[in-house]
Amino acid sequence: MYAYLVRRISGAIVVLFGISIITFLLVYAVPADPARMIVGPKAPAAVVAAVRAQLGLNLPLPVQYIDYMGRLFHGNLGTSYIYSLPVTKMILQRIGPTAWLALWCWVAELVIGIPLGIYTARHARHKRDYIVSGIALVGISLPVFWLGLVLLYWFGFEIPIFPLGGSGGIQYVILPGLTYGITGAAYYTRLLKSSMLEVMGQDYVRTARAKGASERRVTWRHVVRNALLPVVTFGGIDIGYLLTGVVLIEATFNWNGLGMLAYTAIQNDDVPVIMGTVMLIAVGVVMFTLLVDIIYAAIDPRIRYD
């Protein structure tokens, strides 16, 4: 187990290092000049040059990257070009609302997707399976922002049950959660159905049926429990992504979270904020993936030797 952990953690570090390089290069490949955006389009060239020197933008790109990584290792994500605030402080202010929204979006996916996956697996290749699978396919194909706007129009304006966007308590997360749940549940439905159909063909399931176990007991005790492993993997990656900002959901519902912070930073070419949010997203996804791998290895010791 120790050797497995060392391999997985080393791989995660390499992945994060590679993401930092790629993100840094992509951000600086954008033709926009952050110094010009800070001082304005009419500022003299000398002022722009002074700002570039102050921000270190006149240094060679490898030197800028080394300086950034040096600050990052000390927990310093830099200062926002636009707001002149520490990026770490800005991110910490947005984590709470994003975590609250992400939790409800994830719960909505599971509440919708898992029962549908079980239902379609139990009625595989029947008319009801085709109907539910078709509905799931439609759901996965719907653009998040379009569905969000439709739900906002009907349940925020026509039938004013919920608020028209904004951040807050439970009444504010129902529509965003439902939007993401409808569009994301199809992944869980299809994944669980496929996993359950595979488990249903195993010898121990046939043995349980031969011993006279009821279909309900076979489904829940033998099939569902063993078919949930791929769902756990996908769920860990999914919540890692959700916790670090759902840009379209937050933009559609005017949610003051990490997604909106990243969206605004990209519009303003605010490099420190872009790098900070991207690295946070990367760390979140990698850490949750690593956690799922560790749980897998604890459940099934054979994985440790792969």
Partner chain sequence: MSLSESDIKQYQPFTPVPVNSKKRPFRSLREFPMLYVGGFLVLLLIVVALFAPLLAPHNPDAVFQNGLNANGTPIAPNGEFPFGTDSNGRDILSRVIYGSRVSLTVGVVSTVINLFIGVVVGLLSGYFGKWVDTVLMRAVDTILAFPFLLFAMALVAVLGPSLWNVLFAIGILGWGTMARVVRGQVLSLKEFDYVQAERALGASHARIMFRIILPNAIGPVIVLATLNVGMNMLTEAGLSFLGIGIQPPQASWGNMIQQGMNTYAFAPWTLWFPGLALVVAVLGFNMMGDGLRDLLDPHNATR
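Numbering follows the first chain given and starts at 1. In this text the structure is predicted, and so the values were computed from the model without any measurement. Basically, rigid core = biggest C-alpha set you can superpose within 1.5 Å across the two forms. First, how it differs from the form predicted in complex with the partner chain.
- Core-superposed comparison between these two forms: the Cα of Asn268 travels less than 2 Å.
- Residue displacement note: Gln54 has its CA displaced by at least 2 Å between these two forms (rigid core superposed).
- Taking 2 Å as the criterion, Gln64 counts as shifted between these two forms: its C-alpha moves by at least this amount when the rigid core is aligned.
Now that you have shown the form predicted alone, what about the form predicted in complex with the partner chain?
A single chain, with no partners or molecules, comes next.
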């Protein structure tokens, strides 16, 4: 298991480097001249040149990349062109709200998705299964932002129980959580259902029945336990998706988080902020994937003892 983990971690490091290179190259694809953006459109050309030199923009690309990585290791993501604030600081302020939102969205997915998955698998090929599976399919087809607005209309406006957007405590996360729960739970439902159906066809389930175990015992001890393994993998990847997709839900609910930060930065060509958020979220995705690998190794004996 040790070797397995080390292998996973080293793979993650390679991926992180790939991410840093692509993010870095993105800067050079942006047509805006950073020096010009900092000093303003009316500054003389000499000033722009001076700023360019100061920023090290004259140096060859590989050198700039090494500089950039060096700063990155010190937690320095640069300075926003627009707000002249350190990007690290801007991002740190937004991590909390985004993490809070993402957590609720994730919990909502699990709470809705997993029981429905078990339910549909247990009633496979019955009317009940078709109904729930149909709903799951519609759930997957729903755009989060539209569903969010629909829920806002009904439960924020027509029946004003919840606030009409904005970030904050529990009352603010219920609608976004529900929105994400409805659209995302379907993935868990479908995955768990197919995984359970597969496990139900395994020889060891027949062995359990041959031992005289009741259907309830067979389901919970033998089927669900094995069927949850792929769900664990997906759960981690899903947190990654959540982080990458958070911009849509934040824009819909006017939530002041990382997604909104990146969104405004993209509209303003504020390259250091774009790079910083993209980098941070990518790192988050890699970390969660890694975490899941570790959890997986801990719960699957076939990996644990290999």
